[in-house]
Each structure stands twice: as structure tokens, then as C-alpha cells.
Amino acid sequence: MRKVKNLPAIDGELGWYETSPLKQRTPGVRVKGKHEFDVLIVGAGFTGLAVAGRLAELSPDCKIAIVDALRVGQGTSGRNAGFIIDLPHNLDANEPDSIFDRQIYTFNRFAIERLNGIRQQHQVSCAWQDAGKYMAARESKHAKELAGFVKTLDGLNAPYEVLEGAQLEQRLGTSYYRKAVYTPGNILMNPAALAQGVALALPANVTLFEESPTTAISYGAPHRAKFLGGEITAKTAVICTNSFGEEFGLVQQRLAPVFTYASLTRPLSEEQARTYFNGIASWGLTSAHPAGTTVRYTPDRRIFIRNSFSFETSLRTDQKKLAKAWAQHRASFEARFPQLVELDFEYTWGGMLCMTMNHQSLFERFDNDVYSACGMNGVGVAKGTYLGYYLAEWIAGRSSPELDFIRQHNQPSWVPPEPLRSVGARIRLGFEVIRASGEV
């Protein structure tokens, strides 16, 4: 039986979880005693939830267990920036491939519609907004790089606006940025609340277990997972643990989890909102450089800041790194909003981007009815949702051109072993932060 050495933890003050209207409402219990199921899903983020939901629809008599080490919304799915991005999010800025990009766009729109259907049917309160997204640059060298994004949009015949100067400032309430490309199809939301809402909407043949880290697992007939004081056996095992994927022994040297950090302010007062954001709708902005700062102005009048990176082989961060990130967040916040220097951060936290070298996710079937989907490369709300959906289709024995495409284009390339992986990742992260410069 393989022991799981590194387990998820609460890394800081989880702002989206703490402000979620669905906090503490998910029905999960801890795994205690012995249980038998047809399917065991480890990981109750957007991927695992999508597998559980779709598989339960396809096989209503199937007994499904979905288990998370934390509460739903406390893991990576609840620590991101709260974007569901519809357009291809090409972090390497390679030459666009219009056929491939169009298929990814179709998958992303499918994920958005599926999540929105769940939200509407079950009246999930998650601050869902059809707000679009700005990709913005402060420095002229990065403003020029927006042209690559525009080229991708033109290949897709996707609508967009190019905004500069005073026109951009009127949209954002800050004069920090030189130029931006606005696209209308992105969704903004509270990701912890959305994940909790999806969990609450799971069909009756799905049992949710929370606060139950898997301590050991063996694959066979049946598969067996151990927990503190509990055990689950199942005919089929599905590992959807993203950054913790290699802890379960199915693959090695494919994933590169990177910590990034976020802060969320206290709400602006009515006077501050009226003075500095009068007539400005809530918005979300990503940087023209991948190592730059992500910023949001939320419906409850908070400012969200995300930047800073670290590579942690333990898959946990610490107070020293959180404090360093907080200091950078303050500098980034005050540079963009000098009129709000007295506005405190209420929450600061860390979360992981699970990257792969070629930006393809792990989507695989192993021997003895074992499946896995991990490595979402920073776009896990949409990608995790559609990969989880089609993984369930695969488990149920279905076939489709969409499933064929996913299997063909999700084969992560090799990552060097330790210590080369850590050394290379830290050098690359440091280099990209220097390159990002004023975008941080």
C-alpha cells in the first residue's frame, strides 16, 4: 500500500472561502469506519466534482464516493482568481493555431454553460457575473505583446475592444495601465462558493466526504484507500488531486506545482466607492505578462490582488513566504490605487498552479479501472470541468470526437527529477518576474 506523504493544508487566510455565502453548508462528513462503493473519486475540486456529477447522471444506480482532504472550497479550486476564461489562455504566447484554439474555446464555453446550468437550477449564490476580462499592460514592451493575443482573437473571429489611456481608466478606476484588450465572454465569480454550490447539487447516488485526507492507497481488485479511522474500497478509482497527483503513485515527473499568492481587501466604504469607483462595474484583469499581477474589483467592493511565486516540494507554504507575498501585494495595490493606501487586506493566502512542461494536462486510464485528470495549468475552473465531464464519459464506456481530441492533446511531457526540477523552476520563476517588471 502506497503512503501519501504530502497532504493539503490551509495555506493562509482563504478569502474566497471566508466570504462565501455557502461556507460550512456542504454536507460532507469525515471517512470513519469501512465503506464500499462502485467508484471512489479522490479530490473534490472542479475536476472531481465534474466527474462525480456526470457519472451519476450516466449511471444513476452507481454508488459514488468523492473525498477531499479539506472542505469543499478550501483547496486549489477555491483559491484561484475567480475567472472562468472562455478563450484559449496561451501562457507561452506561441504562434496561434486557429483550429486547436477554436476547439479549446468550444470546450471552455461548454464548461461555462454546464456550470451556469447548475448555478441557475440550484440557485447557487456565488457572485456570478458575465463581466468579461481585461488583459492589460503598463509598459510599452508588454503593450506590444498584446498583439499576439489579438492575433489569436482574430483567428477565432472573437469580439474584443482595445482600450487605452483615459478610456481604460474610466473602466477600471485606475490610471496604472497603458493599454488593454477587453473580451466579453469571461465569467467572474467567487470560486469557493461555486465549488460548494456544485457539491450541494450532486445527485443522491454521490456521497461526499470532507476533511478526510487520504493517507495510503493500493490499486487492485478492489482499490483500497485509507484515512484516519476509516477505509473505502471501490471497483474504480479516480484521482483528481491536481498538484498532489504524483503523491498517488500513478505517474512521476510530469507535474510542476507552483505556489502563487493572493490578497483580498476589506470592502470599500460607500464613500470610497462613490468617490473612486462611481459608475464603474466590477471587473477582472490579467496581465499581458504571465508573471504580472491579476486584479479584480468585486461586487462587494473589494480589491483582489494576485502575484508572487514560489516552488515548494512539500506542496505547502509558510508564514515567511506569506508575509513576503503580502508585502509585494501592498506595493502592487498601492501603485495601482494610491488613493486607497489606508484600505487594509483582510485575507492573504497561497494556492498552487499545477503546471506541465508542454501545458497539456494528465488525462489517462491506467490498469485495473484507475483513471486520473491532473495538471490544469492555471485554467482549472473551465478545464477541470470539461476534463472531468469527459473523464466520466470515458469511465462509462462512451466515445465521442470530443473525448478523442482530449485524449490526443493531453499528454504531459517529461519534467526533470529533483533537485533539477526545483532548481530549474526557481530560476525560471525569478527570470519571469524580472521580465514582468512593472506588470507586477
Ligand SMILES: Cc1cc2nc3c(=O)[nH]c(=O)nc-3n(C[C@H](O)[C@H](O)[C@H](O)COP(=O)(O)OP(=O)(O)OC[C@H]3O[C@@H](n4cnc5c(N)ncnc54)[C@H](O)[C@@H]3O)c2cc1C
Given for the second form:
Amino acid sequence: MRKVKNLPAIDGELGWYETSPLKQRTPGVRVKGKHEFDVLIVGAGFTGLAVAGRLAELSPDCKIAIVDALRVGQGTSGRNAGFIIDLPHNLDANEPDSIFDRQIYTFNRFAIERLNGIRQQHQVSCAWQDAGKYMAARESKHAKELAGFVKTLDGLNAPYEVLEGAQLEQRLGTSYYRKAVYTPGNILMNPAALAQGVALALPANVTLFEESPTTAISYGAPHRAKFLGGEITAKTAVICTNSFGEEFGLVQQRLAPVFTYASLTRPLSEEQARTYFNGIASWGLTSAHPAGTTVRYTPDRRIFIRNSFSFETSLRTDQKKLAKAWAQHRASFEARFPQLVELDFEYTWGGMLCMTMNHQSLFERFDNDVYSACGMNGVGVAKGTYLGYYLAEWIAGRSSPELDFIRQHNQPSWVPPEPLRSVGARIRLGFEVIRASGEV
Ligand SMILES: Cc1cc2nc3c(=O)[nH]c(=O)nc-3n(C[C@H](O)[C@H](O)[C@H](O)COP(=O)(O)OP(=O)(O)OC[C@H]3O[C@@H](n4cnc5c(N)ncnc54)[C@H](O)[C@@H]3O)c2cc1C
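Since the one above is the form predicted on its own, can you give the form predicted together with the ligand too?
Whole complex next, starting from this chain.
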């Protein structure tokens, strides 16, 4: 039996979870005693939930268990910035590959439609907005780099707007940025609320277990997963634990989990909103530099800030790192909104981006009916949703050109072993933050 050493933890004050309308729902039971299922899915983030939902549709007689160490919405799926990004997220596309980009765009649109369908059918209250997205730069060198993104958009024939100066300030309520490219297809939402809503919408042949970390697993016929006071056996095992993927022993040296941090202010008063954001709709902005700051003005009149990175081999962060991120968030917030310096952050938290060297995810079938989809490279709301959907199709024995494409393009390359991985990651992260300069 393989022990799962590093388990997920709460990592700060989870702003989206705390403000989710579904926070008070009764969570799924813990795994206690012995249970038998046809399929066991470990990880109830967007990827695991998508596997469960699609597999339950395809095989209504299949008994499916989905387990999570935390409550749904407390994992990374509920800690992110809440963008469901429709466009390929590549900025370094000097020579964009429009056939590949178009396929990614099609998958992302498919994921958005899938999540939107669940949201509408089950009336999930998650502040869903067809808000689009700004990709913005403050410094002229980074404003120039937006040209690469525009090239990708032109290759896709995708609509966009280039905004500068006063026109941009009128849309955002801050004069911080020099230039931005606005694209209309991105969705903004409260990710913890959406994940909870998707979990509640799962069909009756799926049993959701929460607050149940898998502490050990053995692969065989059947697979056997251990919990505190409980055990699940199943013919098929599916590992969708993203940054915790390598803990399950299926692959080694493919995933590089990197902590990033977020803060959410208290809501602006009505007067502050009237004075500083009069006529401004809520919006979301990502940086022209990958190490720059993500910012949102939410429908409940809060400002969201995401930046800062740390590399933790324990897969947990601590109060010192949270305090350091908080200080950087304050600096970034006050530089953009000097008129709001008295507005506190109500929540500050950390979560892991699960990066791979070549930006491809792990999407694999192993011996004895074991499957895994991990390594979502910071775009897992859409990517996890479509990879999870097609992983379920694979498990159910279906084939399609989409599944072939996904298998061909999701083979993560090798990451050096420790301590090289940590040293390399810290140097690279430090270097990128310096390069991002004013975008942080
Ligand atoms: C601050 C931040 C901002 C981000 N912004 C965005 C964004 O705007 N848009 C976007 O698309 N992506 C964003 N991301 C990335 C996105 O959150 C991830 O790509 C996404 O969560 C991946 O989904 P997943 O289901 O594959 O993995 P996860 O969401 O990590 O889910 C895996 C689940 O496995 C569970 N698990 C792990 N180990 C065990 C165990 N031993 N036993 C039981 N359960 C276990 C975890 O608790 C977790 O819930 C952001 C990430 C962060 C940290």
C-alpha cells in the first residue's frame, strides 16, 4: 500500500468559500467503514467533478464515489481568480499556431457551455458574468508584448478591443494601466460557489464524500483507498488531485506545484462605489506579464488581487508566506486604487498552480484501470472541465477525434528531481517577478 504523505490544508482565509451563497450547505459525509464502488474518483475540484458528472451520464448504473480531503470549494478549484478563460492563454506566441489555438478555443468554449448548462439547470448562484477580460500592461515594454496576444487573436479571428489612456481608465476606475486588450468571451464567477453547485448537481449514482483525505492507496483488482476509519474499494480509480498528483505514485517528476496568493477586500461602501466606480461594471483583468497581478472588481463591490509565488515541497504554505503575500497585495492594491487605501482585505489565502515544463497536462490511463488528469497549468476551470469530461468518455470506452487530440497534446515533459526542482523553480519565479516589475 502506498502512503499519501502530503495532504491538502486550508492555507489561509478562503475568501470565495466564505462569501459563497452555498457555504451553509450540508457537506457530503466522511468515508467511514468499508464501501465498494465501481469507480473511485479522488479529488472533487473541477476536473474530478467533470469526470463524475460525465461518467454518471454515460453509465447510469455505474456506482461512482468522489472523495475530497476538504469540502468542495475549499480546494484550489475554489481558491482561484474565478476566470473561465475561453482563449488560449499564451502570450509568448510570436508565431501562433492557429489550428492548435482554435482547437483549444473550441474546448474552452465547450467547457464554458457545459458549466453554464449545469448552472442554469440547477440554478447555481455563483455571480456568473459574461464579463469578458482585460489583458493589461502598465509599462511600455509590456504593452508592446500585448502584440503577441493580438496576433493570436487575429489568427483565431476572435473579437477584441484595444484600449488606452483615459478610455481604459473609464472602464476600470483606475489610471494605473497604459494599455489593455479586451476580449469578450471570458466568464467571471465565484469559483467556490460554482464548484459547490456543480457538486450538488451530480446525478444520484454519484456519492460525494468530503473532509476525507485518502491517506494510502493500493492499485490492483480491486483498488483499495484508505481513509481515517474508512476504506473504499473500486474496479476503476481516477486520480484528479492536480498539485497532489505525484503523491499517488502514478508519475514522478512531471508536476511542479507553485503557490500563488490572493486577497479580497471588504465590499466598498455605496458611497465609495458611487464616487470611484460610478457607471463601471464589475470587471476582471490579467497581466500582460505572467508574473504580474490579476485584479477584479466583483459584483458585490470587492477588489480581488492575486500575485506572489512560493515553492513549497510540503505542498502547504504558512503564516509567514501569507503575511509576505498580504504585504505585496497591499502595495499592489494601493498603487492601483490610492483613493481606497482605507479599505481592508477581509481574506487572504494561498493555493497551488500545478505547472508542467511544457504546459501540457497529465491525461493518462495506467495499468489495471487507473486513470489520471492533473497539471492544469493555472487554467484548470476550463481545462479541468473538458479534460475531465473526455477522461470519462475514455473510461466509458468511447472514442472521438477530440479524445485523440487531447491524448496527443497532453504529455508533460520531465521535471528535474529535488533539490534541483526547488532551486530551479525559485530562481525562475524570482527572475519572472523582477521582469514583471510594474505589472506586479
Ligand atoms: C490563486 C489562484 C488563482 C487562479 N486563477 C485561475 C483562474 O482564474 N482561472 C483558471 O482556470 N484557473 C485558475 N487557477 C488554477 C485553477 O484553480 C486550477 O487549475 C484548478 O483548480 C485545477 O482543478 P483540479 O480539479 O484539476 O484540481 P484542484 O482544484 O486542485 O482539485 C484537486 C482536489 O483534490 C483534493 N485532494 C488532493 N489530495 C487529496 C487526498 N489525498 N485525498 C482526497 N482529496 C485530495 C484537493 O483537496 C482538491 O480539492 C488559479 C489558481 C490559484 C491558486
